[in-house]
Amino acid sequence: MLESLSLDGKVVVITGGGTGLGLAMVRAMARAGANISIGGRRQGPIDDAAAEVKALGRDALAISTDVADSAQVDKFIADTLDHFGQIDVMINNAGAVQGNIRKPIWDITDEDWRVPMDINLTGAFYCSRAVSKPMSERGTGKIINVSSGFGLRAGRDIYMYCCSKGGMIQLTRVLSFNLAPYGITANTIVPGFIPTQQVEDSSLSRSTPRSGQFLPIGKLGKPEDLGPIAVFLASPASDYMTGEMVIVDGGGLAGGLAPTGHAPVIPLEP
């Protein structure tokens, strides 16, 4: 049963793969047994990254990517493929995190609107649409799409990330319904309160809570957590399997405990 979550063999793109999550998952493709092409708009992480994957025997590239620019991500792919032959993942795990500015909605900029959608839907769809070709002539291949909590809920303040992140389920849905003929899955990941350093310096620090005590599961998330997950969908393991949300937040979607921001939090009753 364990085979059917190897990756060996695999070749799995992921944007963003140099720090937080998709760092994690970077390292969990790669014990499993993948080759990674690594994407992200700053090379110093990304060399990292590839580093590590190939300190674990694997193969590894790092391609400077700004997702929202098509010509650069249709370089990337076409330099994978160059490079290893074939694509069979794609995890659009890129996002704008700091450039979701908190604001009123009458003091929103076009500009303001425009980068964190570029970055976080568009560039999704534009790494889709590359790698969508080569996978239908293969008759193979998985998209992971990397959403949040707020694409399911608003978030004070925060227009771009929670519309970014909820097009971004709905683009995922899309996918599976059109690419399922070609032998293509596509799958959204929904994590949840997961602290990392993009996420403590930027606005929507003060949209998620500081510690676990509101969630279910009393605690929360790592980024270490995402990895389990990413494999499991990356691999043959999720093949009948499409159109679906993973949910990883500790249960806070799911009892409806997320803090909304428009209260001030108040004891809990003992």
Second form
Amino acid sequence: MLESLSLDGKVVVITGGGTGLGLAMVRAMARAGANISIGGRRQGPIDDAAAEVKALGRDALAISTDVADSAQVDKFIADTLDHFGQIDVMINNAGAVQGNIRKPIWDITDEDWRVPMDINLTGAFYCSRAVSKPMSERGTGKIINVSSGFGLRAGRDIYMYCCSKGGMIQLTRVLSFNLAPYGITANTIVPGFIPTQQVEDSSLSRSTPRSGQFLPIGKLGKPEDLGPIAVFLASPASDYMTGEMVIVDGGGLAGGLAPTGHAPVIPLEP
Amino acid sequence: MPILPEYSLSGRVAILATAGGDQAPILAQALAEAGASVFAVARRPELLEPVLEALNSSGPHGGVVADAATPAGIAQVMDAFDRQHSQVDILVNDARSMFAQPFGEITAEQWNTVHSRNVLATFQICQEAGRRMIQRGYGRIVNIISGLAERGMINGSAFAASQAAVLSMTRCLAVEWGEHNIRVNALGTGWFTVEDIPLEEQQKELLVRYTPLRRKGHPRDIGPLLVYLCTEGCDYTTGQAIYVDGGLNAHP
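Alt. form predicted in complex with the partner chain, vs. the form predicted alone above:
Let us now look at the entire complex, which starts with that chain.
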């Protein structure tokens, strides 16, 4: 029954696949047999990622795409379909960590709010919209949204990132419910604190821990931690799973009512 | 077919605690297929037999009949296990009995039986296996639960409360044993069957038509995910419930 974990011959589309978590997922999926169409704003990193996929003997495309621009998204998907003839999996991974400006709410401008919402949430919507029609015509498909622990809990002065990532979890649920009749599933990966250069370079880095000492498992995550779960969600092994999320966060979200390490001992009353 | 080596359980020893049911043999097969040695626990011989049969009794598999909810029973389980294995890497708890009754008619005895089988047995075996895992600084625990851990259902109170109890224990153990390199997760299921019923036949049932994917789940639908949650690679996910329920959790 474990052969269903293979991605042999599948066509996976991923946004933000040239760096960070996206690149780690690209590598794992290519090893599992997938052909991959990689979107990203900068051509250099996605070209490099595509070269890695091809070196493993799979096919790859690298198409520079701004997911906040629906015309570019539609072209990305159309070009992918032209090349591969089908799309089995759409991974909405592109995220604007840099765009999230940390400010008190009264200082956030309309533009501050709009940019990260457009990239994280609207971008995922544009991509889902573009693939859902061709997927529904084939009667099969998988949409995977990459959210964040900040989509479930608050961060200090992190308004746009938290709201857009929370929106992606809801987008997943609504997609799952409405696309189930067409054979399409939708699930969310919720990464916790996993250091990447993108987070490091952004204002979010001030809200992310430097070490794992405040997490139940005592260490931070690695981008590679997402590989097997991305492959599982992209594979037929997850066919009966939809509308769900998989949280990959070192145990942080399992706790939270008391600080990590808080270990009271209270005897039972007689 | 390329399959990631990360999904291998080669060299791992797994305890599979089951309250019976048709699901256990298939879950045992999934673990064995990934390379684990499986030691099954069931309350009655006729519940253990199909599991051992599915494992083909070849290789280092085995099992014991005992009631893990009693002090004598759990001692019997661990004695039998320790005679066969020197380590436990994986504990899968699929020990739950379904029960549904109008709330006003549930007797205290019935309530206690449901909670003894579904919660107390899981608690005891987690404690025993966990002790051994802490000593070695490694372990993976997966508690298989029902989606009723999160939702209400008419006549479901005793069973649903037991599932919520196991989910809550999962979260607490995850944060308590995280530092020992033990990961504890729950795998939640919806409406499942082991029979391969044609879709048209299944969809005559309202419950099936209500499920967004319009079919019942089969244990095969959770086998690969169970294997992943038992791997060393499942290192950064802990204290979570992952539901495989045909989309019911997102249902309005």
